[in-house]
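Take a look at this single chain, the form predicted alone, given in structure tokens.
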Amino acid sequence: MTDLLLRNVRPMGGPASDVLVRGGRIATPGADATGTAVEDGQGMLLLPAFVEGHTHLDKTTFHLPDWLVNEVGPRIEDKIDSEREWRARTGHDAGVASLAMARAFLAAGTTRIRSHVDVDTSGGTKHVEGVLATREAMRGLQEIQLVAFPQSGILGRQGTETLLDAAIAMGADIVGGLDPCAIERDPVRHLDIVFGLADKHGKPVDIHLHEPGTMGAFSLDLILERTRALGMEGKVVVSHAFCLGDIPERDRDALLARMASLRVAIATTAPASRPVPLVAPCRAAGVAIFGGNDGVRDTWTPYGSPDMLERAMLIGLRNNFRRDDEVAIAFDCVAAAGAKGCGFADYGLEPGARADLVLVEARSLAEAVVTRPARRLVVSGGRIVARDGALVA
């Protein structure tokens, strides 16, 4: 059923309406609503479901009845071995995981993911191969694109360019970069093979840049050129984009007006451990930055959660959000710019769009993104595919 009536709910915290659905897309206010299947909204916040907009589902250990005890180093090389090495001792099955965790995204208001998924000469292309069946399995509840993501880097592993082009063709959307310096040693041949690839299968780009200072700065200068030079514009994200809250505000304030002029998006999680880009300079700028988890419970991290309004609520504090008008910032991270960002369609609470939808009991966005409050209704394409957090048959 994708016909509903949500009758007596607040939009956006706005005053109390009716709001109806009609073949999974929100209708025309004042369209005949006979014969429709009604919900008592109680008043409650409406909101459109959530944008996860940079996660990586095929590695998570959410689903596992034991805690993974994560002993791992401290460099991003550290972590990039011991994932690898765990990955082939345990057998690790990505697609029981990432369904798992979509499923959990599911119930918790989140309708639109974008997952980086590993490609590498030890697991092949397999890990794709299970959040291809994720995303079928989830086909009309969920959309799930795909990023081609080469975590062990591209150079140094012979055979990987073929993989990513391979995983390409089978059905990955995105094709996915990494630290072109810092990793591979050589920007421009990385991003030869990474722009290469999305030129010859006419996909959108997005890159892992956790490059701090000038080093991350050349980097994205490199990454900016090739998407001038090439025609892409509004089809790159820079993900995590570190460089951008560690250099002098001149320089990131030049970075930020070529990244608007060339429309490319920067995917942030806001850890509290790096320099970040701050979301006002960037929105500032005219440069989309959406929000992710990034790792969910996997062996980078023991940090993160499904929940879409707990990452709002870390950006707000990243960024010393504290007025109701600035989380509001903090939750569009998570909802329209991350759908704008990833290029998500028919998203929002307008007539027409896709009726994606999530009632809260709270009185005002700011007190949604700080108190969490459980999710009492999931509309997902007009149908009910969840209540109090729990998913529907």
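Hand over the structure of the form predicted together with another copy of the chain; the form predicted alone is what we had up.
Chain alone follows, minus partners and molecules.
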């Protein structure tokens, strides 16, 4: 059933109206609704379903019966080693983990996800296989993009490049990369491999760039240089891009102008504890910036949630967005901006868009972000997939 009439809903908090879905898509206002199943929206707020633009479905412990006590040391190497040791010890199954996590995202109103998925010489492409199975299981309900992500680097581990190549061949959508200077210690070789694979397979790129300050700005410069040289405008995302939060504004704005002209987007988790690219100057420069959790309850962090309204709130808090029109921008980061940045098609509430919809009890969009009310209804492709926070059969 992909026809549906939602009666008495308030799109984006505006006036109450009826929204008709035909063939899984939002119909033109006034189209014939005869015979269509009707859902009473009771004046609730209607939102487009959410977009998770940067997460790691394969890493989560969300589904496990026991709480994972985090006793990890402070260095990034501690965290990488801890994760590898934990996986080996527990036989972590990325398929089971990612499916549980994807379902939780769907129940909370997210129908589009970009997931980075570890590819390394310990696990090979096992995690990619697991998340590909989840993508199949969720097909028609949720669109999942896979980034083949070299979490342990490419250059230090012989064979990783081949594994990335295999991951793309078996169905991963995007080539990942990681800190070309700070972790890889050879930015040219790292980026040549990442962009080389992208060029070979005709795939986009999404690079984790945690590097701060001028080092990060240098790596970003090299990324933009390759984006232009390979004609990859609109096909590159830089995740985190923390450097844009701690270089002089003049240098930041020069980089943002180049990113805008190359249509390079930014994925942000808006962490509270370090400098970040701020949303307002990115948007002012014409750069798409969108939100994601990063990991959700994994060996790296106990935080994160399948509720993208919570991420919108954290983006709002990080950017000191207090006015309603500013909170709407925070929401946009987990909605239209996410769809644009990740290249998810047919997004939104306009006629013709895929009918991926969420109903919540809230008086305004801003209230939905700051209170994160229960999802009363989630619709995907015109089908009701969740009620009151629980998936329907």
